[in-house]
Every structure is written in structure tokens, then in C-alpha cells.
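Next up is one chain by itself, shown in C-alpha cells, the form predicted on its own.
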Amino acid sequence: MAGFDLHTHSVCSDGATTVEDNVRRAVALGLDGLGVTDHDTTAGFAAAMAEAEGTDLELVLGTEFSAEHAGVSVHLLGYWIDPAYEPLVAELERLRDERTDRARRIVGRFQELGIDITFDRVAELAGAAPIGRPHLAQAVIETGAASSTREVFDRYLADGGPAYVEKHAVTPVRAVELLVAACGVAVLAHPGLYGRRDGAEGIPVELVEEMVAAGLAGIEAEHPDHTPEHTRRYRDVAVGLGLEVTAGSDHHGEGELDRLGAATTPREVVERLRRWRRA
């Protein structure tokens, strides 16, 4: 299987596979390379390097940054990022620990919804891992109130949701700017999963020109979750604004989300990608 996998999750943030298991599968299928993209970290990038060491697979490491516009959550990848650029390992760490102040209160809100959820039981779930959405969704599937994590995102947890409780983030160009200073290359993740308050899909055009105009290099517009409409659309969005339209797998390693290797870029994208990186 040729290509490069530029989008997955290991327990270093909300995935449920290690960083060492995804690379193995990774030769396993072999694929080219491997993004390797937690979210808000850096921490799998030594033992992502130790375990491919000796093999043809090509790391690609990053990660997939959080942002914020209007309300709405928009996450870029960083691929190449300095992980000792200082502003931008600020602005990880306090994601990080915000993640753990926002998991309190969402689960206040599944309280007061009447799902009996605990805030030890989420941290239990998520060990050593910074606390996600994924590890909430977990401990609400044990107690019976859904069937499934795509079910407690799409009931409670989507943007507006019941249970949705709003996070401190930058802005998607502010987020742009700090990979770039980082000599990293940003690439917006899957545009068709973003939830507008005004009802509508996606994420307007005009912020998409605005993160070009701060260095965005490309668009995440194959996705396993994304429609055809969708890889139709941001693919010609990329295109109309000279950008790379990339693909990822978004593997999290549980139940439906265990599909690495689902959505692969090409190599000679991938290399034009490289491009873009500022020294």
C-alpha cells in the first residue's frame, strides 16, 4: 500500500494504539510514510523515530493543533515542526492544561444531564494521555446512556451540543502563523466536519483565504468521514488557491476509528509539501 497516512492519533493524545504500534502497522501495510499528528504535542516524536529506525517507512511528525473560529473548533497539522520553538510549545501546554479544565466541565454537563459520569473515571480512562473528548465519550458508553463514541459526539458532544462546553483557543491564522514560525507546514484538517453556528457545513472560504494569506500549504480534503460532496468541494478549494490537497486516515485505533492506512497521500505530494517549509 503505497502513500503517506498524514493524520494519526496514539495514546499520546486520544488515540487508543501506542505511537510504536502505529509504526509497525504502518510497515505492516506498506505504506511510505507515516504522520505522525497528536493532538497539542510532540510527545510520540522520540519513540515514533526509535521504532522506524531501521525500516523504509518515512516519518512525517506534527501535529494537529487546535484552533477556534467563531465557536466552531478548526484543528490544522503542523508537518516538520521544531518541537523546541518555544511560543509554539507554549501554546501546546497551555492547550493541554485548558483540556483538563474543559473535561471537568463537560462533565458537569453530561451531571446535569442525568448521565452519571465522573471526572476520575475520565481519568482513568485516558492513563498517562492528556484527557480528550474520546475518553469522556468512553466513560458515557459505560454507563449505558450510548451505544457508541460516534454516537455520544453526534447526541452531546458536537459543537453546540448539549454537553459541549466552549474552549480558550487561537485563532485558525494565529494557529497558521505559529506552525509556520516553527519552520512546520499547516494543513487544514478535514473542512467537512466543522459544525457552523449558523447551521451551514464547513468552514467559510474567506477564513480558508485568510490562513493562505498567513502560509497555509494545504487542505485535509480526503477524509474517511468526509462525503464525496466534501472531497469535492475542498479539493477545489485547494486547488483554486494553489494549495496541496493531502489525505489521512485520522486513525484513533478503537472500533470505527481503527483504519490507518484508510486515506494516503501521494509521495510527490507529500515532497511538493516539504517545499513549503521555511527555514
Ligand code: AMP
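Right, the form predicted on its own is done, so what does the form predicted together with the named molecule look like?
A single chain, with no partners or molecules, comes next.
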């Protein structure tokens, strides 16, 4: 299977597989490259490099950075970032702390809803990883109040749901600036999945234009949860703005839809993306 799967998660955030598993799987599939993009962390880089050594797999090390706009989370994929760039390190740390505080608030919401999960159990399930909603969903499933992650999200945890609490993150423009300053390349993740409080679908194009002015390089138009209409629309938006069009599986380890390699970006696009890097 040719191409680069530019969007994957591991146990370093809310995925179910290790970074080593993902690298081995990518090699077995014959992928050209693999994006290592855990939420708000660069913790998987060393393990990914060690596992990929001696193989033909090209790693694109990055993070899926949390931003927010009008109370809705917006995710930016930052590739080839310098994991030691201090302002980025500081912001990632702040985001992880915010995730911990937010998890406490979400646990409170579940308790009010009569679902008895504890923060300690959630923290245990997350281990060293930044706490994400999938960890909270797992704790809920353990109580027997729901039988699948899907069900927990549909009933409680999806954006705007009764147990949903927003994360306080930076603006999308600031996120792009920070990733670019860290010598990275910023790509807007799954734009079709952002709801808006006013009920309108999607992310305002003016906001994308502001991100472009800040250095946005691409849009992940192809994603397993996008409808064909989303993919078409955001491909057109990207082309219209002179941006690269990327694809990734958003692999979290269990599902069939988001299996590794489910969506791939051609090598020439990755080569062009790399040229967006500021020296």
C-alpha cells in the first residue's frame, strides 16, 4: 500500500495500540510513511524512531494540537515540529493540565447523571497519556452504563452532549503560529467534523483564511468520518486557497473505519508539504 497515513494515535494519547504496533503495522502494510500525531504530546517520537530504524518506513513526527473556536474544538496537525521548542513545550504542557482539570469536571457531570465513575480510575486508564474523552468513555463502559465508546459519545460525550465540557485551548490562528514557529507544518484536521453552536455546519471559511495568513499549509480533506460531500468541499477550499490536500486514517486502534492506512496521502504531496517548513 503506497502513500503516507498522516494521522494516527497511540497509547501516548487516546489510541489503543502502541507507537511500536503502529510502526510495525505500517511496515507490514507497505506504507511509504506514517504520521505520528498523538493529541497534545510528542511523547511517542523516540519509540517511533527506534521501531522504524532499519525499515523503509518514513516517519512524519508531529502532534494533533488542540485549539478552540467559539467553544468548539478545532484540531491542527503539526508535522516535523521541533519537540524541544520551548513555547510549544510550554503550551503542550498547559493543554495536558487543562485536559486533567476538564476530566475532573466531566467526571462530576457523569456523577450528576447518576453514572458513578471516579477521576482516579480515569487517570489510571490514561496512564501517562493526556486524558481524552475516550478514556472517560472507557470508565463509563466499566460501570455497565453503556456498552461501547460509540454509545457513550452518542448519549453523553459528543460535543454539546450532557457530559461534554469544553477544553480551554488556544485559538486556531495562535495554534498555527506556534506550530510554524516550532519549525513545523500546520494542517487543519478533519474540517468536516466541527460543529458550531449556532447550529451551522462546519468551520467558517473566513477562519480558514485567517489560518492561511498565519501559515496554514494544508487541509485534511480525506478522513474516514468525512462524507464524500465534506471531502469534495474541503478539497475545493484547499485548492482555492493554494493549500495542500492531505489524507489520514485518524487511527485509534479498534475500529474498522479508522484502520491504519484507511486514508493515505501521496508522496509528492508530502514532499510539497515539507517545503512549507521554515528553516
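What we label the rigid core is the largest C-alpha set whose atoms superpose within 1.5 Å from one form to the other. Positions refer to the first chain, counted from 1. A quick note: this is a predicted structure, and the numbers were derived from the prediction, not measured.
Ala145 shows a C-alpha shift of 2 Å or greater between these two forms [criterion: core-superposed Cα displacement of 2 Å]. After superposing the rigid core, the C-alpha of Glu256 moves by 2 Å or more between these two forms.
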